[in-house]
Amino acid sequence: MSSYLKLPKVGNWAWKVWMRNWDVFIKTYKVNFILPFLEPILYLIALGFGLGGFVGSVEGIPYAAFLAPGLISISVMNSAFFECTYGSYVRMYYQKIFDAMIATPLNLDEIIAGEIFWGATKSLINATFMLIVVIAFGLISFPISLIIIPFSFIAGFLFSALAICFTAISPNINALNYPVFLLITPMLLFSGTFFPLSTLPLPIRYASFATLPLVHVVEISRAIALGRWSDLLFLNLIWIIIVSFLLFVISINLMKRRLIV
């Protein structure tokens, strides 16, 4: 088990990693800015409209208040876990990138730390679309919501660990189904994203608060856009402070024995 914390050395290395995904993001910009900025109005439109019209309101606020950074804090894990999951896979297996940087300078804490932080940036760009558009809707408040765009980076930077950890163990691209189906989704229905935690029974939130990130990025999230704080705040960004630096040591150490093996 203690291999598997050893601390990774990371330079500035890492960011020619960063770059060399961000070169091949903005080449197809049409598609990676396009379908992020049309998926937060299909949503709202189908959920916060059209169901908060039967929902009504949500802890005194209407639905689609209560749904918007519910929303975001979706795209936020989808985004980097996708991205490090199959992205980094196929970068990985496939393409062979990581075996052509690993003859750079390069070594393989900088790669895939390099990857982590690319993922981060997936959730920092596309929650960034989503809150122009919620912003647009009126739903939440502004200025103070911006907070969200640097706060999508902290989450993005757990999601992308945790995805990375899965990356390294799954044995093919197909057993990757297994992360998204048994965490992503439950994490996607019981994190407080569509209805409160409040309404589930007492154990189950507690679980939820303890093993589920998603649940302290919801948290954060719909505080910020709704200018609602509290001590447990506090908290949620100290577990996920906590937790990201364990999946990143963790990450970084399955991925090296698997691609040192």
Second form
Amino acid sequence: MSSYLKLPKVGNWAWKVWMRNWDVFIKTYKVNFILPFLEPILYLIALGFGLGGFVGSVEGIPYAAFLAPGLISISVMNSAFFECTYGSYVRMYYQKIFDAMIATPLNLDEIIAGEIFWGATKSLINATFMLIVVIAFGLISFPISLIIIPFSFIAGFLFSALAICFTAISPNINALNYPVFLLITPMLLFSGTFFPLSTLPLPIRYASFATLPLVHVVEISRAIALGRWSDLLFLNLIWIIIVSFLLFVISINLMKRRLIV
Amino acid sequence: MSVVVSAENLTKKYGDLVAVNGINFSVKQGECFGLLGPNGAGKTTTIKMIQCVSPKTSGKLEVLGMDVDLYSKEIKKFLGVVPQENNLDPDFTVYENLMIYSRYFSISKNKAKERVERLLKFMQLEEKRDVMIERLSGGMKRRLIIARALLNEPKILILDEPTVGLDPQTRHLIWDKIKSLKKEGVTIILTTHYMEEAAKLCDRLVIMDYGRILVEGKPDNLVKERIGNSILEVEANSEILLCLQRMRLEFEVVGDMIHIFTDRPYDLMFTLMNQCRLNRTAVRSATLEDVFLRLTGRVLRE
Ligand SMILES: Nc1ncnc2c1ncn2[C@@H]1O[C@H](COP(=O)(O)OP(=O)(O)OP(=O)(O)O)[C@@H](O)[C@H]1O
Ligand SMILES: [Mg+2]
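In place of the form predicted on its own, the structure of the form predicted in complex with its partner chain is requested.
In what comes next, the whole complex appears, and the chain from above leads the way.
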């Protein structure tokens, strides 16, 4: 067990790995820039305004305004998680990118760290697009809500590190469907995204608070979006930072076990 | 001449499988050193340990005077590697592949541009510079990988089957390039299944099998010591076999032919003609391939 907690040696070379992924992203910018705009608009129209018409207001605010930070949080989670599961798996297994990198002065710790930082960056990029849409709909306080942008990087880091753990232990790319359906989908529904957690029984609330990363991300995003601060947010942030660090260390060690033979 | 790679009792196990079994060798600066052996002999495993990407199980391995376990980052700065399996970046063009790879070595952008231009020319890939990797032929990919391995102006160039699956033209081109690199003083470590290639390029080589080194030496010397100058091939029949045994000659039965190892093939042919009935015969020079097959046997590896 302790071998999975060995501290990684990550130098500033990790940015070279990040940069490679950024270069690919820029090359295919048309796909990358249009889709992130499209998705939140669809969700907002269907759920925020369509469903919101029936729901009315939640916790004293219009449903669309309640929903908006939840949607941003889901996007943060999905961008990082999908980038560092399917995306990283393709780079590792099919494209043999890591094999090529490891023959240079880069070490595996730096390669994986670069991937995780890249996943976090994808969260930041997509959260920014969603924020623009949500601001355009007038659903979020401005300019304070811009804090969501740096926060989305921190939250993205958490989901990227989590994703790399699954990438490291998946025997094949299809096996990545398990964490998506068993973890990501339930989390997306039960983290206070579409309805407030306070409607759930107390034990379930505690359980989700303790175990579901998205709960903490939604709490903080919503506080930023609505400008509603509370002392509990500090706990949320501490939770995110500690778990991110643990997952970061574990993910790199799991990758080493898989790739260094 | 100084030693740039030295291995003592180098061993690599994958679980229960011993892929490299206590080998000793050294590579001197500026030479071309060959690793030969049948499939699964342990060549790639040995190379991966030299490259610092696969940790050794036991023994000692130093590259450029540095321990591979302790100085992998420093060592890798000085290595150029052509892996057995292509791993070019499919998301980029030829030119971009080289530019991005040079970033992994922290080569400044201006220097990288200059080197990439020179290497594209050196490997005759200028016309393909803006082509995506999937549009390249196998030979072009191999040439690009060699160009990529030269980006950091390596002190040691490691080539794991660089010419596998290439047409004769490309093979000759690559041989020329390897020779010119050797002239510039680059140390080369080469694995190949083409004995002609090994004989042409290698100053010294080892033949491995089942993780062990069977012989080491200069290609010419190995042929002379292990086989002799020539081989007399005669069609096999029981009469000749008896005859050869009686004369205590060294020979090997290969299919329906007998290979007789000798320095005086024509004298031997006449002697044999007088003593036994000969059908088809042929005389040819002994080659590295004969040494290889003699040492590692003719049985197929699974
Ligand atoms: N990652 C691995 N895990 C387990 N066994 C391995 C691994 N890589 C190689 N082997 C085994 O180690 C032995 C040596 O393999 P290696 O790739 O070094 O052979 P080679 O001499 O390069 O062969 P070839 O000429 O086919 O390339 C083989 O038995 C092979 O099955
Ligand atoms: Mg091999």
